[in-house]
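Here we start with a single chain on its own, the form predicted on its own, put down as structure tokens.
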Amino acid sequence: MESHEFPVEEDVTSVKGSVSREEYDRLQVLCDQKDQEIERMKTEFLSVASHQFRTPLTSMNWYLEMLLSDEGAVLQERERGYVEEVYATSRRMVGLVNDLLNVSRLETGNLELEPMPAQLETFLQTLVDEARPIADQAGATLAYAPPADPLPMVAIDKGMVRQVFSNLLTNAIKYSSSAGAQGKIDVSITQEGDEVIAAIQDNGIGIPEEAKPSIFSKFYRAENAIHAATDGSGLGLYIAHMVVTELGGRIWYESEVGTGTTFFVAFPCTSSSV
């Protein structure tokens, strides 16, 4: 039987002319299977590593909270500043670990979303109120325009959708406040057809044209976002896209560099409320 040997580093397309169509298709299938296996292994590694990090980080946060509480040690002003900085960094690491765990669970199908009927405008009001202290600290204004009349119900997993909107609100605050002028974030929600659509608009740095095709990709951050804020994992929008899509909704944006960005999240109305 005639055999062919190919350098490992060669791309399958580079041997297309030297093998039969049947051999080429078989090689393509093998490469696709290998890519899928590599992705599976990476996802499993992220899950295991995240679990291993989570326990010591939780313990560290608990001790830091004790130090900063009134019941903890009496810290000098300089010492307290150091501990607060460590605590803030530790909390960011916990957030990253939680994001990695959610990604691995979503990609492997181990995170089952549990959609339940909800009044999205009421839920969004709560999240805006929770984000307001962050906006105040950043010197940004955060306004919410609720609808005049109740909107139809939508089916959402409140835990994961909370993460979606919290990420969008935090990003809006972060990237509008770093744009030079005072940050301004406007949140609104409307019904259009058989969808309830929430919009989060900021006057921030905007998304460059070259970054737009990758904005929902895993671990991706636009160059101007990295310069504006060094912290960030590039997982927030990836998770948001996966969650919203899994719930049968849509997420998209409109953006212009130097002017700002508006993210839209749409969920279908439940059949009982249309």
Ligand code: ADP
The other form holds:
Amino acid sequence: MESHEFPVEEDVTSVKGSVSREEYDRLQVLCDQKDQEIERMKTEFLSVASHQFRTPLTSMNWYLEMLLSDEGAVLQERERGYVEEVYATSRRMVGLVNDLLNVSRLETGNLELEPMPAQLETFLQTLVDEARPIADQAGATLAYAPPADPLPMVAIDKGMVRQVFSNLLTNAIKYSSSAGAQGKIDVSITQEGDEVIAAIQDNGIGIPEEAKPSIFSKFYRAENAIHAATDGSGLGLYIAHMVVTELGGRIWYESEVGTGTTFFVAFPCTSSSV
Ligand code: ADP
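Could I see the form predicted together with this ligand next, after the form predicted on its own?
What follows is the entire complex, opening with the chain shown before.
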């Protein structure tokens, strides 16, 4: 077979004209393969690194929990404050590592979603209750308006959908309670046509128009969000979008800067009544 050695460049158009059409096409294929290989290696690195981080972090958290527990009541008040701070930071790191792991699993197709029939309004009630301490701590109000009558069932993977709503609720609290603002979050759920739609509305900083094309992209954070809350990875919405669409649902938002944001999550009904 004829062999040619070409430098593999990111953009092969730079050699267009100096090589034959056939050679150009071959070079293009080579570049695409190289890109795929780099992408695969990046995902693999992410997965290995996240796994390596998780074990020591879990053990750190365990010892911190012991220190803070009643049996470990050896701490002075000031020390307890410091340890609580370390514990909160370490838990945030566990969250980040779990997000990274989920990203690599979703991207490599190694995260099997297991959709099961569920009553979304009851599930959402639990998740709102779980988020309440975070809202209280931030001084925000968090209200949930369950529907008067039961809604049709939807098919969801509870583990992953829990993460989706937890992220949306945490964001709503985080981006409405910064800079001393009083956050107000209203959660509701309705049936529209053949979909059950959950809405999480906040009165926060809003999402700028220019952020719209990138908001569900990996690691993306809007400029105003970076100023309002330094803490954030830009992974939550990326994961949420992947999970919801994988389950046959939709996720979108309406927002106005300085007024607030509403995120909507819709899942197709699996039954017309319960
Ligand atoms: P993170 O919150 O960790 O930055 P996410 O992926 O959850 O990452 O969100 C991506 C970006 O979307 C945020 O950085 C912010 O710019 C924007 N965003 C998400 N939710 C809200 C919200 N409720 N209000 C304003 N901006 C939001």
